[in-house]
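Have a look below at one chain only, the form predicted alone, in structure tokens format.
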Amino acid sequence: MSLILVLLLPLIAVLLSLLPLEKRFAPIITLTTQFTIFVLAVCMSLQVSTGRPVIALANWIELDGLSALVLLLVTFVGLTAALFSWGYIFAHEKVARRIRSYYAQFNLFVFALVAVPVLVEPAFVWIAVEFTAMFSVLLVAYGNTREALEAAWKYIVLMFIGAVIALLGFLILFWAQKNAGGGLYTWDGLRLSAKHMSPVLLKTAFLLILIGFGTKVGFVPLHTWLPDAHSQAPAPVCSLLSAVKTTVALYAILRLLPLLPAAPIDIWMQTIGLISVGVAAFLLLQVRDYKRLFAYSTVEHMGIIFVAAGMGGKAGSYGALMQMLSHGLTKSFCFLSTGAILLVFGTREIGKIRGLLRASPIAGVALLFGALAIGGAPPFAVFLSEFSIFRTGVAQHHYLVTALLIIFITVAFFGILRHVNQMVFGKVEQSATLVHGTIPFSCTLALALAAIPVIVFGVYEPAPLHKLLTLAVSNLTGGVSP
């Protein structure tokens, strides 16, 4: 029942948000919904971590370790984004109709995001992933400027092309399973049938799905929509786009790994991942828009996750999942901090912002915190996950891959800190004119809430989370869900 509620509550919130009532009604409904589904996700994840399955509709709507981990991330980021939206949208928008429209689209987007991990039939997962693009395109264009509309068109065209390619891959996958004797067309059903399926068809399906969903993940050279969309969408939407929309598409790709032989898939994954990390690292050095700065950082981190998953084994999978979780939590915080800066200065240009720490201590501390955390500085969560990946690479004798990964991550770290240092500590007289004197309380509260797991998971891994990660690793390495 809880899984069904996780799907239904955002849809109910969509309808309620459209009611022509007082302007604060839609944000209250949205925040209440996001809090409720997050609590439900926590309760179900605790159940899964003890080895008890969560099944709403057998072979249709279920939760295992990997999907529970992704659902937790989606619902937490949705909660902080909804809380930040309250003050952020009211600061930018006074027309009640547009406020209602924003929250209706926000809840539709969240519905699609939570649907991806809870569905176990690959064809429906493909539909849910495409819904994440359809329901977010209007949010990308929400600013209704020429740049926002151009970014939205570019976004939806690339998403459509990717959808067609991925659909072909899933059709081939279905064909391969039927030729092998059938079985349930679910993630577990495919795992059980994999050894009887044609290797050629499996690899072809994986390649097509990798290209199709790779557009949504943001792998280089399929990443071009990502900096444009993130620079134009409202900051809370960027939080969802970067932290979880890319993640749920990557989740669907990772679900296919137990079906495939290790070689040469692991080499493909490491190569694709390293290209994404390397290109993004050097692009970070020349950006002029701080939202694009974190957008390119997303491309970098998606590549890191793919490299780790390509290392194979339990250690590689554990590092990949830790990185996926820590990146999602940290990048969500980073984009919320960009929203705070935009509220204060009203510009996205790095060169026009100096003395941020003095102009707005909250925004300055948040930006510096986010930059250090996403760059991989200790004692934050990303540092722990990246260190785990480096250790795995050395232990498995991937010396060249590990060395390149360390070099690219170091370049990215200094690229991010170079820009952020100028913004936070530069001379005040070079700064842009302040737009707002204070940051709304809901935005400050959202930043504080989003920062908690970034700090905690960098120094301590709760036992239930470790158990959940271990179960998720078994889903990636061929174990059948409980």
The other form holds:
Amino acid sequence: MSLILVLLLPLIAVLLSLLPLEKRFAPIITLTTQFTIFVLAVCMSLQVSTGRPVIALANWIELDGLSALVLLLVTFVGLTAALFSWGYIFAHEKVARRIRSYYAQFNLFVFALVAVPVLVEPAFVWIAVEFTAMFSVLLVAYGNTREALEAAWKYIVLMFIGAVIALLGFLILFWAQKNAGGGLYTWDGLRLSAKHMSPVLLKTAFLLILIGFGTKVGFVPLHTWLPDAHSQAPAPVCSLLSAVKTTVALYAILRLLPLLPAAPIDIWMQTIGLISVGVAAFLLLQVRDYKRLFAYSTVEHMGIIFVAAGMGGKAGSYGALMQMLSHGLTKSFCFLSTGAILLVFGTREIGKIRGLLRASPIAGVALLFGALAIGGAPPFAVFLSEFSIFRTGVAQHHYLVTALLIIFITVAFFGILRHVNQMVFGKVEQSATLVHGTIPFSCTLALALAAIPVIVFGVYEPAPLHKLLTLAVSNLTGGVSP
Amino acid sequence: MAYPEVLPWLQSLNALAGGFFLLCAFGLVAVRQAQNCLRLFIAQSLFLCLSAFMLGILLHSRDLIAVGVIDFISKPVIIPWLLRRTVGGEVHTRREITQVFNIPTSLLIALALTIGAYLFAMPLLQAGNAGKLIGSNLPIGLAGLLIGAFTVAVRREAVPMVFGLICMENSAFFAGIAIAPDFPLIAEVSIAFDVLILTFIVGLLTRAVHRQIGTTAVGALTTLREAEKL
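Could you drop in the structure for the form predicted in complex with the partner chain? We only have the form predicted alone so far.
After this comes the whole thing, all chains and molecules, with the earlier chain placed first.
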């Protein structure tokens, strides 16, 4: 029942948000919904971590270790984004109709994001992943400027092309399973039939899904929508796009790994991942917009996760999943901090911002904290996951891959810190006009809430989370679902 | 099947529908007016429906007949109506629309893509022990998908780009009805719904772009073109 509620509540919130009532009604409904589904996700994840699966509709809506992990991430980021939206949207938007429209689309977007991990039928997962894009296009275009429309146009075109390519992949996968004697078309059903499937059909299906959903993940060279969309969308939407929308598409790709033979898929994955990390690391050196800076950092991190997953084995998968979780939590914090800066300075240009720490200590500290955390400095969560990936690389004798990864991550770290250093320290330029002197309380609260797991998971891994990660690893390496 | 003698006829009719389906994809690359793009798109969707009906009869699949009906309602009827409601007269414009390459070059590239699609499909057909039906639908679907992607890449106007996108989806379906006739019907309905959402959103965006820059030539939107270069 809880699992069905997690799916239904955002849909109900969509309808309620559209009611022409008091201006605060839609944000209250959204926040309540996000909080409720987060609590439900925590309860169900605790159950899954004890080895008892959550099955709402057998072979349709289920929750195993890997999907529980993704669901937790989605609902937590949804909660912080909803809380941040409260102050952010009221500060930017006065028209009640547009506020209602924002929250209705926000809830619709969260509904699609939640649907991806809880559905176990690949055809429906495809639809859910596609809906995550369709329901977020108008949020990207929310600014209604020439740039926002350009970003939204590029976004929808690339997302749809990717979706159609992936659809063909899923159709071929279905064909391969039918030729192998049939079976249930679910993640587990496919895993059981995989050894009887034609390798040519299986690899072709994987390749098409990789290209299709790779566009949604933002792998280079299919990443071009990502910096544009992130530079234009409202900050809480960026937080969802970057931290979870890319992650759920990656989740759908990773779900196919147990079906495939290790070679040559591992080499493909490591190569694609390394290209993404390398290109993004050098591109983020040159950005002039701080939201684009963090968008390139997302491309880099998606690459890191893919390299780790490509290393294979339990250690590689553990590193990949840790990185997926820590990146999602940290990146959502980073984008919320960019929203705080935008509230204060009203500009996205790095060159126009000096002395952020003096102009707004909260935004300054948040940006510095976010930059250090996402760059991989200790003692934050990303440091721990990246270190675990390096250790796996060395242990599995992937010396070249590990060395390149370390170089690219170091370049990215200095790239991020160079830009952030320029913005945070120094004196506020006299020509600069501050749009808002103070950051709304809900935004500060959202930043504080989002910072908690970034710090805690850097120094401590709670036992249920460790158990969940272990179960998720077994899902990735072909083990039986809990 | 009550009349086994009609089976070869139905197979031939399906292959013929495939040929016309591909021809419509070529037309989308070549025509000069948005109105003709719309007509070709409607024709292509009708050939897709025809193929779904033929395969439904040949494979005794009610799902495929249902897919044909859904496509018949959604694509030739609802999508043009949705576009007219959102984009307005731009759908029926008779003025010339520009594209990046000239028409002979575009057609040659489309031809190369078709040959590529056939070469790509051959090992799949062998691996899947495909019969005549899949043998005609899969390569045509792949070719249509590539030509649709090419149309999106070379067109600069919003409306022909949308038809390029839906041509891709039509093509994936054209292959899908042959290789996966038992694909869950509810998934097929959702995919059709997805295309309607795409059309609606693209229509809204096109109208907003028209308000901003006075034209639907989305190719003119280049402000965000990447500042960062390697």
